[in-house]
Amino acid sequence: MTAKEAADSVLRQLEAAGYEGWAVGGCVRDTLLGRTVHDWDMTTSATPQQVLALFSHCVPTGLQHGTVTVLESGYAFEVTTYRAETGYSDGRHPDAVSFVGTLAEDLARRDFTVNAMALDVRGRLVDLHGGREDLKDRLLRCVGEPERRFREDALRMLRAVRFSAQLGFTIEAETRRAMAACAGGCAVLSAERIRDEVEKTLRSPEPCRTLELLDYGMLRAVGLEPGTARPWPSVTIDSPATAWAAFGLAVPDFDPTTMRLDKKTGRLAVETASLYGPELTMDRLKRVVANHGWDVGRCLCTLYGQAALAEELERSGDCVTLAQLAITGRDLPVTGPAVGRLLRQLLNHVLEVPADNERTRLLELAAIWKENTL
């Protein structure tokens, strides 16, 4: 059974029990766009307790917000009671959630028109805010008054940029003006929330849209300002480290700790960004790998749009790391810190003369350098 078939089964069971049930939000949007649907979210007239009573396998994941996770045929679906939200005193979460009687009331609380459509099991579409027309026009527009939407939840501004980058949509003019007016509200967001949205934007088909987050001032919440940016690489970004390296090109003073990046990703991003600039040749790539490691080398190749160069170097078997030298530190006529220095000299020599990566020749060079330099 596919996820769509399992979702339809949940909707049919809701209807058979006398309740309304609809697929809603991003799954409807992506269905209409012909995109792959990753998550099927549903809304219903049933209360959380009624959903719990109806389905034998479910988890009360968010009862205070009306959400029950229903497990069906190996899939998990969030089923949420029609609701309205009020308050938002913290600029992020509603102060109060109340269950309402109609689908129309539920759709009116949603962020963007393209996410405010509902689809039933027979394919009947409910679109009360012009979402389908905006899909056709490839336009991202708030439901209702944009400033109100963004002052309710500042994260919606980052989501607007992320959706525009993922879908290739233009942000509607009034929505853009509201983002500029409300950007300061992002100060209430956690660095982790900001990081997650920015990374999704960076890894989208149009990662350069991330610059809009800087231009609108949304990232001042974590102390980031646009600087003298280097050209944005026109490439497909394939990993978190490469994504943040690209971000580092736009924000030269970027500190990975501001986004709570893990140490490895942050280190790779900073090192890769620092190496971007001169032409990337095979000889230069060898030295990058020798001095910074394969992870940095692969990230750099991606930024240059030359992933094939890294693949070619790997296939060649050329010595570019200490581990590939034909000898180890135990073979050398030195001890202590001198071992590392001598191995590094030998590696630098082999980068220039690949044919010398042979045990007898390296031992001969080591003996000479020991006498002359160590």
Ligand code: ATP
Contents of the next structure:
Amino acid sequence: MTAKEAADSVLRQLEAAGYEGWAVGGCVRDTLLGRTVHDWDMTTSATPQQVLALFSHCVPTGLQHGTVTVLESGYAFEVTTYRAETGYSDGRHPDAVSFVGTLAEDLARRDFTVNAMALDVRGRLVDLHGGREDLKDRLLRCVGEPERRFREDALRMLRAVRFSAQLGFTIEAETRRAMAACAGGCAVLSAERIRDEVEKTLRSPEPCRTLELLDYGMLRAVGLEPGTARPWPSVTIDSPATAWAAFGLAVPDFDPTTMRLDKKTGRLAVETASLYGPELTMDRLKRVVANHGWDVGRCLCTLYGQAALAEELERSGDCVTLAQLAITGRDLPVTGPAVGRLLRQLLNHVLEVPADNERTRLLELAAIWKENTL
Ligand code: ATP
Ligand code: MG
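I have the form predicted alone already, so could you send the form predicted together with adenosine-5'-triphosphate?
Time for the whole complex; same chain goes first.
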């Protein structure tokens, strides 16, 4: 059973029990665009308790928001009760969530017109905010009055840039004006939410649009000021580390700690960005791997669009790491910290003269160099 068939089965069960059930949000947008749908989110007139009672396999994942996760034929679906939100005194979260009677009220709380459409099991579309027209014109437009929507929840401004980069859409003029006016509101956002939106924008087909976030002033909360970016580098992005390395190349003040990146990704991104230069040759790659390790070496190759170079080096079996040296620290005529230093010296030599990676020859060199190394 496909995810769509399983989703339809959930919607049919809701209807058979006398409730309304609709696929809503991103899945409707992506269906109409002919894009792959990754999550079928649903909205229903049933209360969370009624949803829990109706389905045998479900998890009350977010009851305070009205969300129950329904498990059907190996797929998981978020089923949320028609909902309205009020308050937003912190610029991010509604003060109160109330369950409402109609689909129309639920659609009105959603962020963008293209995210505010619903589709039922028979393929009937409900589009009360002109979402289909905006899809056709490739426009991202707020539902309702943009300034009010951005003052309610500042995250929507980052989402606007992110969706427009993911979909290749233009941000509609009124929505854009409101972003410029309300960007200061992003100060209340947590670094983690900012990080997640920035990373999604970086990993979109138009990663350069991440700089719009900077230039609107939406990244001030993580210490990044407008007007500080360099031109966007034409690099390949295929992982979080390459995404953040590209960001580091364009934004010199980028600090992975402020942005709350995990330690490994942050280190990889910063180290890789610091090594990015005009050209990547096999010789240079060997040095990078020897001094910074394979993770950085691979990441750098990807940025240059030369993943094949890393594969070629790996296949060649050439010695580029301490582990590949024909001797180990135990074979050396020194002890303590001198062991590491002598091994590094031998590795550097073998990078220049690969034929010397042979036990007798390395011991000979070690005997000569040990005095200098001590
Ligand atoms: P994605 O492909 O990134 O999952 P999506 O449209 O499904 O896109 P989600 O973040 O999963 O986005 O949210 C699901 C839906 O919930 C959105 O389509 C939108 O209708 C609504 N939504 C999510 N976040 C907000 C928000 N901050 N303000 C208003 N509506 C929102
Ligand atoms: Mg989604």
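Worth saying up front: this structure is predicted, and the values here are computed from it rather than measured. Just so we're on the same page, rigid core means the largest C-alpha set that superposes within 1.5 Å between forms. Positions refer to the first chain, counted from 1.
In this overlay on the rigid core, residue 48 has a C-alpha that sits 2 Å or more away from its partner position between the two forms.
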